[in-house]
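Listed next as structure tokens is one chain, alone, in the form predicted on its own.
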Amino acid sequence: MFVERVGIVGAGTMGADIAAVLLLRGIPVRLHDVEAQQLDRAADRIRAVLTQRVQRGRLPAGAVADRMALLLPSPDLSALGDVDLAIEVVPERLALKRAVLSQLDHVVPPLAILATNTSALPVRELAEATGRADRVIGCHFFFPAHTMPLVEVVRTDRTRPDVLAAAVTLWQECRKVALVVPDQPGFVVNRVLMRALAEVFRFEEETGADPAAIDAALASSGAVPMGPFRLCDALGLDVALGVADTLTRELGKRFTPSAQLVSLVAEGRLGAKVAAGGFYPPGRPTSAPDLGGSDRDRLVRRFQLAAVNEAARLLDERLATPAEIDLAMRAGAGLKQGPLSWADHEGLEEVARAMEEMKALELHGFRVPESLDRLVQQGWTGASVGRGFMQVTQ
């Protein structure tokens, strides 16, 4: 089957840039929100968008009222009646994306897919609101949207071939890496940066230390391109609590969110969207003293292990190859270099002694992973020796 026309349900910053993404290929949109003036707001980011394209040479003069063309906003959800693929991209809340999908399936037609750009939640879950959950998918996208190059395509244990070729198809034709992962908690993007952004909090909570320093400290290392706590704030607290909190639930305390994060939510500093702001307010200076050169080194070490302690649980439990666990979190989360090869160039023994000692700290979650050990057992101890995870096929 093909895609000629897409629905999307929920016109904010990530929907309006899913549409931009569609439009930018010439694909038509159908637009949905309840709100009126969240539709406007979206047609002007999208445009936003496609005018930044054409001011730097990539699409023609004229083009961007013929993509705006192919938009059609509505708060009527019957616009989507003729789609051949509706994806959701409403709040991080299982009840409210299981009612979208539930009505949406009343309303496309029989044989159109149905997605979820679900953080964390469960696909089959969310699948089974429906009357057709061997066509209903994950497409995760990244923040932003429009610029990002990754969609996970999430499958499920019910969800036909046909379908899933389909949408990595469409994201294909969209410019896009369509890297097809397994249904678990955090797919894989999210588990693993969300583990290691939770050893960046109690890093914080432990030492004191300044949100805006450490952002500094971690961007400069080349570690990240965005220091987490801006992440955060840019991509919304409560997406982040939300996606913590279900990793948390299904995986264990070492997603557990830090006590501030779940403050600011509390008091609606939710980050960039709303005006109170969130570990940025505003008037708050963006800069902070420089961490002292052996804290900068303990914390930018903490991240990285912390990665590679949970992609190597990926391994273990073969949800993932190395090449694509690393090929995510280059291509969705914005690393320089992919956490397994970051492991074979510091060396396999060294990164399991580190893990070792981070053990013996009582630090949360780490332990030398199956897969790290049999590699070391092995003589596989890194990039020095041409054999390493890299190297490791399933």
Ligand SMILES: NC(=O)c1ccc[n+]([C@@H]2O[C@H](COP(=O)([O-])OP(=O)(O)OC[C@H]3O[C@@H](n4cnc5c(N)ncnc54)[C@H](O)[C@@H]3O)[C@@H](O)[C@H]2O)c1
Given for the second form:
Amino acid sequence: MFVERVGIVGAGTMGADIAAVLLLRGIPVRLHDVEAQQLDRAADRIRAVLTQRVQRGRLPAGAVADRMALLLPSPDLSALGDVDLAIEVVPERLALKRAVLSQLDHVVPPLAILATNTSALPVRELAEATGRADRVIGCHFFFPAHTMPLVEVVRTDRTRPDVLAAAVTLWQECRKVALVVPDQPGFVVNRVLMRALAEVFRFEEETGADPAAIDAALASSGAVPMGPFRLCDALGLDVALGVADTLTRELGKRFTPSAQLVSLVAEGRLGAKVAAGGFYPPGRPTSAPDLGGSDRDRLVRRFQLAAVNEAARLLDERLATPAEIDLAMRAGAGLKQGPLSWADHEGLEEVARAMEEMKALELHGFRVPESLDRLVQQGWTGASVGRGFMQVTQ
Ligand SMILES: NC(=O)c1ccc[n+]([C@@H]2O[C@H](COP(=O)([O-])OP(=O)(O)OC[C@H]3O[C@@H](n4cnc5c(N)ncnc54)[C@H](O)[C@@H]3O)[C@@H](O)[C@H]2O)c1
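Let's compare: the form predicted on its own is above, so bring in the form predicted in complex with the named molecule.
Below is the entire complex, every chain and molecule, led by the chain shown above.
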């Protein structure tokens, strides 16, 4: 089956951006939101993305008007009556997403695929709100979707192979890396990234360091493309908290969100999408005095070790291969080097020793994962011996 028309429900940060991804490839989009104002804002954002591509010489002049003509914004859900795939991009609440998918089930044609852009909720539970659970998948994009290459295509135990293949083909046509991942909390990228971010938030709570200084230290180390506090402001603090809550509930307290994140969301300070801002309110300086050298090294190391620890747990649970995890973290989170490749270059004995030390300090969730322990025991200690995580094929 081929996807020729796509419906999107929810025209916020991600819905608008996913529409831009499709329009860039000339695929018609029906875009629905309950707020008319959101539809207008989305059209402006989509036009801005297309205009930027024309300015960079990546789209012919005149393409903006042509592509915008393929966008049908509608306050009425029935506008999605002729699509081959509909994706819900409404806020990260299980009951809301189930309600929207159930409505879509009655609106779209019987053979259409239903997709969710959930960040961490169980896709199977969402699928069961419809009468076509075998035609429901996750299509998890990353912010900003028009530039981040990855889409995690989430397969449940009910998903039909032809449905999965059609979704993978669609996103590949849109020049995305479509990685099929299992239906488990946070999939691959958010599970590893949120674990590392939780460790950064704990560092802030323990040391009282300024978020701008932490952001600068991590970004300048090359570990991340954007500091974690700035990233949360950009993608929405409510979104980050929703993911952290799901992961804490499903996988344990090592994902516990920081008290500051919880209180900012309670105050409505959701980040760049609201006037009050989030970690960076308007007028707050975006730079801060440098962290001292030893604090900076400790912070960067904790970030990296937490990411490796969670990535290796995914291996223990046989949920992904090392190559898939590192690809996902580069294409979805923008890391220059995947965490498992970083560990190989650091030396696996040293990484295991550092995790033992953090365990002894009772830092959240650090235990040496079995997959790491096994490699060290068999002498696969990393890049220096040419054998490490990245040589493990399954
Ligand atoms: N922001 C990110 O970086 C990011 C990245 C990946 C995935 N996601 C996921 O994408 C989803 C949406 O996140 P967002 O950041 O775009 O949220 P957002 O708050 O920016 O947008 C949500 C939109 O949904 C609309 N909406 C709410 N209820 C609706 C309904 N019943 N019918 C139609 N429209 C409705 C709202 O009016 C709003 O425009 C969430 O599940 C989130 O976890 C977000």
